Structure formats: structure tokens, C-alpha cells
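As a starting point, one isolated chain is supplied in C-alpha cells, in the form predicted alone.
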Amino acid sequence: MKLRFAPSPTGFLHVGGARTAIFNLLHARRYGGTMLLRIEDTDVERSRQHHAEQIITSLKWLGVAWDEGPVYQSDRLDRYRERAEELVAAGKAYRCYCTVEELDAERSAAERAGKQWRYSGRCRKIDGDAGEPHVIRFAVQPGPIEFHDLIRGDVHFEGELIDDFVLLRSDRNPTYHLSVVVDDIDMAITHVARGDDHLSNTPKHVLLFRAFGAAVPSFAHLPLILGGDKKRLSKRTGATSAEEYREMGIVPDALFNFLTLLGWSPGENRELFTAGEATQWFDLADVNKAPAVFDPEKLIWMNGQYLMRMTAEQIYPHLVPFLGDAPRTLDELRTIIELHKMRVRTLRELAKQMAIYFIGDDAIEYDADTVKKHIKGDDLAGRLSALHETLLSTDPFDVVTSEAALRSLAETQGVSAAKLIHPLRLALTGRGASPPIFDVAVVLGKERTLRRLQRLIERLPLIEG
């Protein structure tokens, strides 16, 4: 078995062709196959060799891991001319020399005339210079073309209703029906699963194949995906490509399961697993008809299910990019990661929370919310300086210690540890949540949480007024 993915480079990996690169690869490991990364760039106007290496970026960062290439489809055009020459040998097709001049005006005349225009095919019979400009066509029969699609079941189309398509353009140019099946017969290709847009050029294929005496690949057509608004995702609606998730801060493990659910479920409810996992259940024929809908949210949802679960060894290097000019190493992130990683759903996000650790303590602004819930009552002042004072004399400054320490304070004092806590964090963090304020502390070390602490008394004036 040996499948393909086949993206063309004129834009970034789009998350339809993820997913479709995904399904080809679990298909193929599942069943103990090979997969290939096939790079569609005869389209010489739309093709960018940067899009091909941000494809191949991507696919990489994902965990998409292919056998075989890439391969480049603009390295092989004397192949595809070689092959469509066999054809017009055959008399499987023939050199068109109708000028675009002219098939504009039979299909304007078709439409005056409230017909759909279809080429008429009289250069079948026209035996022309082969020096002069032409496109070669493939000459369709009359009669039905059928094939069993793996997700769909069994397809049919008529014959009648489809042109005598190009193979060849005039600038001697392979089109996509030509270039992808001689690929596909050169690459000893068995299962082609690609997306439900294509479905209309299968039964060209399926002529192809015929024609060339291959063995007719089989066939999965993927389902659409759609939007939150169920049209087909687009800028529109939100982020369409890998790289925008990945910028964003959600997690190549969390992208490549989430894909993997747009149209198939491993059933018992699953939802959470490995690729590993999904190698050992995936069939393309347990893809679902139906389209699939992108739901942004339920991504970020998981993508803190994830972070939750990795380890900081796992984050960290999915981290670095988001950490700034001056990037910590793990030891020194290694705690801050553990204590951040259960609040937070995307990279960006866990990033942002890590700032407090390394901005200087003059930066530290004060939530408005926060201020106006715990910065309150004319004895605070007094508290916060008692609270500064015992801090300051606590030995070892460990979490246990400090708890201890603020607790008995409070006892005291007659009032709530959450009167002392509440504060403290406001004036470690800025914010009025955080992880436990006393880990936050002990990251920050003693003296520069009594300095945040001082920082706020002086200004209690300034900001409860």
C-alpha cells in the first residue's frame, strides 16, 4: 500500500490539506504502507518554492512524517510530455489547434442559445502540423465511468457529459489531470484520498488510468470543512492555515488530534490521543460523508488539555518562540512552567503569564478590578507592613514558611489570611488570579517580593484615592 499527499505551493499548508496529509499517513501506517509528499508546482504563475518549504516546514512541525520525497512535479515535465505524446500515438488523444479566440465564441454562441457550451471535439479529425500552436486533448468515449470510493461507495459518471479535457497546454505545460496521474502510475500509488473537490476530476483519472493500462488507484474523497457559519472555512471565519495556529500557541500534538477528529472518531467517546494511538484504529473508510465543522474553540480546549498533560521539557521548546528577544533556558523555566501550565490553554497565553517573573518590579500594573475588590480599608497600610515585616523575617523562605508566616499573621491581626493574600498577589502579579501565591513568591525569592510588596504600600495612597 502506498498513498500520497500532494499539496500545491501556492500558499501556506491550509488546514484542509493538514488534515488530508494526516488521514493519508494514519491510513498508510495502519495498515503498514508506505506515504510520499508529492509537490504539485506545474502551476507556473501560482507556484512559490517559499510556499513549498513552509508546506514542508509545517508538515514537519505537525508530526506528519513521510517515507518518500519530496518530490517536485516541475522536475519531471519531459516526463508528462512524453507520456502525453504516447497518448496521441495511440489515438487516445489528439492536437487541438483551436485558438482561444475561437472557443470563446462557440461558448458565447452556447450561451446565447441557453446552452451549456462542451467543446466539440472537431479537431479529432483534423491531422495538423504538429510545429503549430496546439494543446492535446484526451478523447472522451461515450459510456459510463465508475469507481468505488472508499468513503462515498460506489460513483458513477457518464461519459457524454464530460469535454475532451487538456493534458497538454500550448505552452507544452502538463495540466493537473495529466501531471498527477502519470505520477501517481510512476509512484506505484494504490489509494489516492484527497479532498471532495476533486471528486469532479476523478472520473478524468479514471480515463487516464484506463488509457495508460494502469491499475486504478482507490479512490477516498474527503468531506469538507466547514466554518462555525457551515460554509467552507475561509479567512473569513477565522484562521486557515497550520502556521496561524501555530503562531497563535496551540501545540502540533493538539492540532494533529484535533484535525484527525474533522470527520472521523475513533468511537468510545475518545477524544484526547497520540497519533500513535490513532495508527492503530484508523480506516479511510470510516471517514464520515458528511462535512466537518472547525470549532476554534473546542481547539483552544484542547490545546490546554494538552498543556496540562505535557511536562515542561515537552512545552519548552514550543515555547521559545514566544518568550521574546531574550529566551530563558529550560532550568530556569522549568518551575514557572509546572506552576503556569494548568491556567492557561495556548502558548501565547502561558507566555504572557511567565512575563511577571522577568519584568522589572517598577513594571508591575495594577489590575483595576482587583484594586477596587482588596485594596480597601484604612487599616491596610498597617497590614501590608506587617505582612512586609514578617516576610522579611521569614527563614527558611520556603512556601511552607511564608504560608505559615502570612497565616499567623492574619490570626493576629483578626482577620482572614484572603485580607493579606488577596493584596499580596496584587502586588507580586498585577492580577487578581495567579498559581498559589506563595510558589509565586518563592520563584520570585524574598527580596524582590518584599520590593513588589513595598511598591504597593507606597502607592495605596495614589491608588485607593
Contents of the next structure:
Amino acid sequence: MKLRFAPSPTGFLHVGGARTAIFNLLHARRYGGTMLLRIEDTDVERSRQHHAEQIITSLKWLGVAWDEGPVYQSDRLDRYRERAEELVAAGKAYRCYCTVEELDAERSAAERAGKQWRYSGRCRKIDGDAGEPHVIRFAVQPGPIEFHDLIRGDVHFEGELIDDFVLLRSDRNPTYHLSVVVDDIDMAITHVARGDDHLSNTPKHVLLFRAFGAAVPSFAHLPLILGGDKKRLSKRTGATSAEEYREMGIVPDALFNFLTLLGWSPGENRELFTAGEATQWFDLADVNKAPAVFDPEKLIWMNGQYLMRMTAEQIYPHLVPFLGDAPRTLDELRTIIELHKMRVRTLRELAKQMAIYFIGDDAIEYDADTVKKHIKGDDLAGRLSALHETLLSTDPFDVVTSEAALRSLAETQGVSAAKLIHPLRLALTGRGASPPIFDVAVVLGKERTLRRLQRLIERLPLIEG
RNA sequence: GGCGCAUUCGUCUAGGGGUCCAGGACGCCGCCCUCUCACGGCGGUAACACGGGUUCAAAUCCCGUAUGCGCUACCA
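Hand over the structure of the form predicted together with the RNA; the form predicted alone is what we had up.
Below is the entire complex, every chain and molecule, led by the chain shown above.
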């Protein structure tokens, strides 16, 4: 068994393509087959090498580890020409000398007349000069064309409705239809899993496989991934590339898991699982027929689930790009990551929350709503000064000791501990929400904790009421 | 227009003739936990597109309608 993922390098790796790659990988792994990566760059107008490299980078990031390739179709142009000529020699294809201009004119004339247009096949008859500019077209024979699709079941088309499609362009470059079939034959592909948008092209491919006397592979046409507008996911409706989600702070395993669940389910209400587990359960035949809407909200939730389950060591390498210029070592960040990982949903958020530990003590900005809510009460300045004193003499300065010290102080002050805790949180973080405040204080250390507390006390007259 | 494919809560899905007045998850709303936030727990909201069949019985099978999407290039 052999599968392939065959993107065309005309942009970033689309999440739909990413899912196709994942499904190919999973199916291959499930059945002990191999997976090939093939870059379909026969469209010289739109293909770019840097896009191919970008796609490869994204696949690696995602964890799609193919076995063979990448094979570039642009390295195999002679092979496609050779195969096209074989079909001409066998009378299964022919040279067509019609120009694009002529055909376009015919097409638009037919359109104006309200009629549907198809190529007349007029060049089938003529025996032209192979030296003259021409394309090679496949001579489609009438009759039913049927094939089995792992996902859709049996599908049929009528040969009469299919144009004599172009195999080789006038610049001697192959079209997709030719290159894909030649390669799938040469590379012994047994299962073709690709986007639903190719379903209508499949009869052409079946015809080609037969014309070449080759076995027709199994097909699996995956339903499209839709945007929130129920249209094919596009830039207008949100992020479409794997790269954008990476930049957003999504961890690759989370995206992998999420994409796996778009159009497939392992059953038994399982949602969070590893690629390895999916490998044991996946089968192309179980993929849904209906298109699925990509819901970024759920992806972000899932990413949060991954982050909270990952260790600081696992998160760190993914986090580094979000940290900005100041390099931080894992040792510096370990505790902080542990403290914050369960309260964020993306790496970007995590980096943002972590900033409070690295800015200057005088750079804390007090959140207005939190000030309004917690900076009040009789003699707050006096009580906070007492807290400052208490913390100053707290030794050791650890979570348990400092919390006990604060709580007993609150008791002697006759107020709830919350009356000290909230202002302390504001002093240390500037915010109304944070990890348990004594953990934050310990990470900051006694010195910085006291400095930040002192600063709030000094500013009390300015910000209060 | 032609051809093809599809249709279960707002979204992802389970379910494939009786066990379904339809299960899980995201989101949303309550409550609990609690120094806040988050996590977690509990509860709630919400769906078988429509119409005909077949059958003792249909979300599940068949037909039609509607709607949506895809293809209809010398793009893939």
C-alpha cells in the first residue's frame, strides 16, 4: 500500500491540505504502507520554489513524516512528454492546433447564446505537423465511467459529458491530469486520497489509467473544509494556512489532533488523542461525506488542553519564538510556565502573561477596573504598609510561609485575607487575575515583591478613589 | 445551465431499522470549588432540511423537492 500527498506550491500549506496530508499519513501508517510527498509544480506561472519549501517546513512542523520524496514534477517533464506521445502513437490522444484565442472566442460566443460549450474535437481528424505549435488532447470515448470511492461509494459519470482535455500544453508542459496519472502509475500509488474538488476530475484520470493499461488505484475524496460562511475556507473568512496558526501560538500536536477530527471521529467520544493513537484507529473509509466547518474557537480550546498537559520542557521550544528579543533559558522559565500554562490557550497568550516577571518594577501598569474594585477600605495604606513589614520579615520567603504570614496579619487587622490579597496582586502584576499570588511573589523574590508593594503604597494617593 | 457530491444541536461529531422524546465536545448560561483568573465538577440551552413511500417499527432504507458546495481552463 502506498499513498501520497501532492500539493502544488502556489502558496502556504492550507489547513485543508494539511488535513489531507494527515489522513494520507494516518492511513498509510495504519496499514503499514508508505507515504510519498510529491510537489506538483507543473504550472510554471504559479509555482514557486519558496512555496514548496514553506509547505515542507509546515508539514515537518505539523509532524507529518512522509517516507519518500519530495519528488518534484518539474524534474520529470520529459517523462510526461514521452507518455503523452505514446498515447498519440496509440491513437488515444491527438495533436490539437486550435489556439487559446480561438477556443476562448467560441466559448464566450456559446455562453452569450446561452448554450454550454464543449471542445468540438475537430483536430482529432487532422494529421498535423508535430513541429507546429500544438497541444496534445486526450480522445475521450463515449460511455459510462464508473469508479469506487472509499468515502462516497460507487460514482459514475458519462464519457459524453467530458471534454477532450489537454494533456500536454503548447509549451510542452503537462497539465495536472497527465502528470498526476503518470506519476501515480510510475510511483505505484495504490490509494489516492485528495480533496473533494477533484472528484469531478477523477473520471478523466480513470480514463488515463486505462489508456496506459495500468491498474486504477482506490480513491478517497475528502470533503472540503469550510469557513464560518459555509464556503470553502478562504482568506476572507479567517486564517487558512498552517503557518498562520503556528504564528498564533498553536502547538503542532493540537492542530494535528484538531484537523484529524474534521470529517473523522474515532468514536467512543474520544477527542484528545495522540497521532500514534489515531494511527491505530484511522481508516479512510470512515471519513465523513459532508464538508466540515473549521471552528477556530474549538481549535484554541484544544490548544489550551494541550498546553496544560505539556511539561515546561515540551512547551519551551515552541514558546521561544514568542518571547521577543530577550533570550530566556528553560531554567528561568520552568516555574513560570508551570504556573501559567493552564490559564492560557495559546503560546502568544502565555508569552504575554509571562511578561510581568521580566519588566521593571516601576513599569507595572495598574488595571483601572481592578483598582476600582480592590483599592478601597479604611486605612488601606496603613494595612498595606503592615503587609510590607510582615513580608519583609517573612523567612523563608516561600509560598506556605508568606501565605500564613499574610493570613495572620489579616486576622489581626480584622479583615478578610482577600482584602490584602487583591491589592497585593495589583501591586505585583498590575492585574486583577494571575496565578495564586504567593506563587507569583515567590517567583519574583522577596526583594522585587517588596519593591512592587512599596510602589503601590506610594501611588495610592494618586490612584485611589 | 450541465454534471457530480452532500444535508443530525450555532459549530465538530456519535449513531447505519426497535436499546434515541437522539449521546459526547466547543460555544453560551447557571451553580460548586476558590485569594483572582484558569483548571476541574455539576446542571442547563440546542439538532435528525422538507415531502412522499417501504416496514409492525425509520435519524437510520428508497424516491422526489429544497438548499449548499464542487467541477465545468493549455490551474491544481
